[in-house]
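Quick heads-up: it's one chain on its own, the form predicted alone, in structure tokens.
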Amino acid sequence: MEERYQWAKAQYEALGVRVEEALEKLKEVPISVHCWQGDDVLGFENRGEALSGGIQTTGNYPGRARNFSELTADFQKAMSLTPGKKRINLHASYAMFEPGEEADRNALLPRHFAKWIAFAKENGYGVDFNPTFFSHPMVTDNLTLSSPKEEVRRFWVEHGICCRRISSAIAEELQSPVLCNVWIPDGYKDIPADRLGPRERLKKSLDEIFAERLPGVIDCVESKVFGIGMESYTVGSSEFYLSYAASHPGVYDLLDNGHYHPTEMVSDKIPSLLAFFDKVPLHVTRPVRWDSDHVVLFEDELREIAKEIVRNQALERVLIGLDFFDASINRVAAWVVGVRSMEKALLYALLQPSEEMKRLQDEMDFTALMALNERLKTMPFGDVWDCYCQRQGVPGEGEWLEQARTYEREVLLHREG
């Protein structure tokens, strides 16, 4: 391993890349890993309802986590097979109640997430948080914050306020800021008669949710092109949320790379937002023809996203989170593949001679730039990656799957239902 690494290191350093510096930078970049991959986005409310509001999970692979202890055990197993610094990303629907206790989403309190806070503190994780505006009886006609029914709109405004207060309490407890992300499913299946009215109601709702100044909370809003049952019109469009964030200091526009037209690239949007915002929240997924939340792979667009983060010196400004859920494969392995792919993409970007490439572009030497880009594709990246994994104390590429399979045989396959 060491001999291969030293040879690979020499190849990169011949291009002016500081490999050891790249490895040191990478290990300090936190990735916010979503809890909902482990239980198919069902949460702990036990309403007995199917997912709704444009959310859908396909597959029935055995071993789904059914409670807090199983979900956190699976999460820990997955994280033990991935390198780098982690955060855990929660949805409000993962609140924990005492026996006999009930609280609807507009009455959630920080104590309902005490077990999550203790889990994060024990394992050195930061936490990010999301109000859950789906899979609830008060999602009426696929509308929440933009509903013309005041009782519905008010319920969800109260939920958003609760979640920001919970986020602030978590931030204080962990002494780490919490990204609180607002995504709603609101829209119409067919062409609407009124496009402005719902957006005016959404704007009013957001103003009410964000009115209270809360320490430790990084507020953001997440747009979408369309959803299941909302194919013709989405209230929270990209233009709406980008305009809202630009006109409301302290609110950021979260980019989810599954939430745009297939010909739009989030990698191109990142530097545009970096020119105007001090932070750019990011959800990384893998869309296949639409926002299908496939497991993140080490593919072209992921590499381009990572390049834009690195070459613009934005490792501390772009807040990287993952968002996918696949019930057709081993859920622990899905986490592992996704996290490792994101880490690989960042390392790949850190091993680029970015300054030399910028110089070639500025000097209009596009021939040399093209040749250098092609040369980088066959560099011994895998040897550097394996060394990074070894230093981080996690298995290499050919080793982690067997550990995941063993966990499946010994734990996951013994679960029922």
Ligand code: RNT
The other form holds:
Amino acid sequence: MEERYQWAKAQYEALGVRVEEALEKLKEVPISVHCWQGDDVLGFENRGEALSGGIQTTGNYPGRARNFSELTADFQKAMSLTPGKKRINLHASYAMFEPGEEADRNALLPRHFAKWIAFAKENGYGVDFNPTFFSHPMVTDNLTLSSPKEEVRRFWVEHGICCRRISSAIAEELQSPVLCNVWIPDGYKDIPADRLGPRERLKKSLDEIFAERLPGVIDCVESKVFGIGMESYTVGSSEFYLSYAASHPGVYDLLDNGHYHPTEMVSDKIPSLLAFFDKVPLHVTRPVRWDSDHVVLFEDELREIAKEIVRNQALERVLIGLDFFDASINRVAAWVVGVRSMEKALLYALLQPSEEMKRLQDEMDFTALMALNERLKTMPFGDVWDCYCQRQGVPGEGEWLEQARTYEREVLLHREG
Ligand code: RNT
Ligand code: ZN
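Can I get the form predicted together with the named molecule as well, since the one above is the form predicted alone?
So here's everything in the complex, that chain up top.
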């Protein structure tokens, strides 16, 4: 292994890439890992509500986590098989109550997340947070913050306010900022008669939610193009939220790479936003024909996203979060593949001679740039990756699956019935 690494390192260094520096940088980049891959986005409320909001998990692979101890055990198993620094991304629907206690979404308090905060502290994870505007009876006709029914709109504004306060309390407790991301499903199946009215109501709702200055909270809004059952119109469109964020200092525009038309690339949007915003939050996912939230793989667009983050020195400005949910395979393995893919893409990007490539572009030498780009594709990347995994004390590519399988046999498969 050491020999292979030294040889690979020499190849990269010949191109002017500083490999040790790349490894040092990579281990400090936090990846916010979504808790919802472990339980198919169901949460802990047990109201018997199915997943709604135009998003879907498909598959019934055995072993879904059903409660806090199962979900956190699975999360920890997955994290032990992945290198790098982690945060945990929570949804309000993962609130926890004392026996006999209950609080609806518009009455949630920081103490309902005390166990999560303790878990994050114990493991040195930062926390990110999401209000849950779906899978709830107050989502009426697929509408929340843009509803024409004032009591519905109000309920969800209150939910947004609770969640920002919870985020601030978590930030205070952990002495570390919390990203609080507003995504709503609101939209219409068929051609609307009024496209502006709902957006004006959403704007008013957001103003109400963001009115309070709350320390430690990084606010953001997540747009989307369509949802299942809401194919014709999405209230929170890209233009809507981008304009909202641009005109509201302190509110950022989150880019989910499953939320655009298929030939629109988030890798190209990142540098556009970096020109205007000091932070760009991401939801990294893998859309297959639609916003299907497949497990993130080490693919072209993921590499391109990572390159835009790295070569623009934006590792601290782009807040990387994962967002996928596959119920058709081992859920722990799904997490492992997704996190490892993100880490691989960042390493791949860190191993590019970016300055040299920019120079070639500025000198209009697109021939040399093309040749160099192609050369990079067959460089001994895997040897550097294996070394990184080893130094991080996590299994290599050929080893982690067996450990996930053992966990499946010993733990996950005993959950049925
Ligand atoms: C839905 C959005 C949203 C959700 C999570 C569960 O299309 O991507 O981010 O996936 O909040
Ligand atoms: Zn998302």
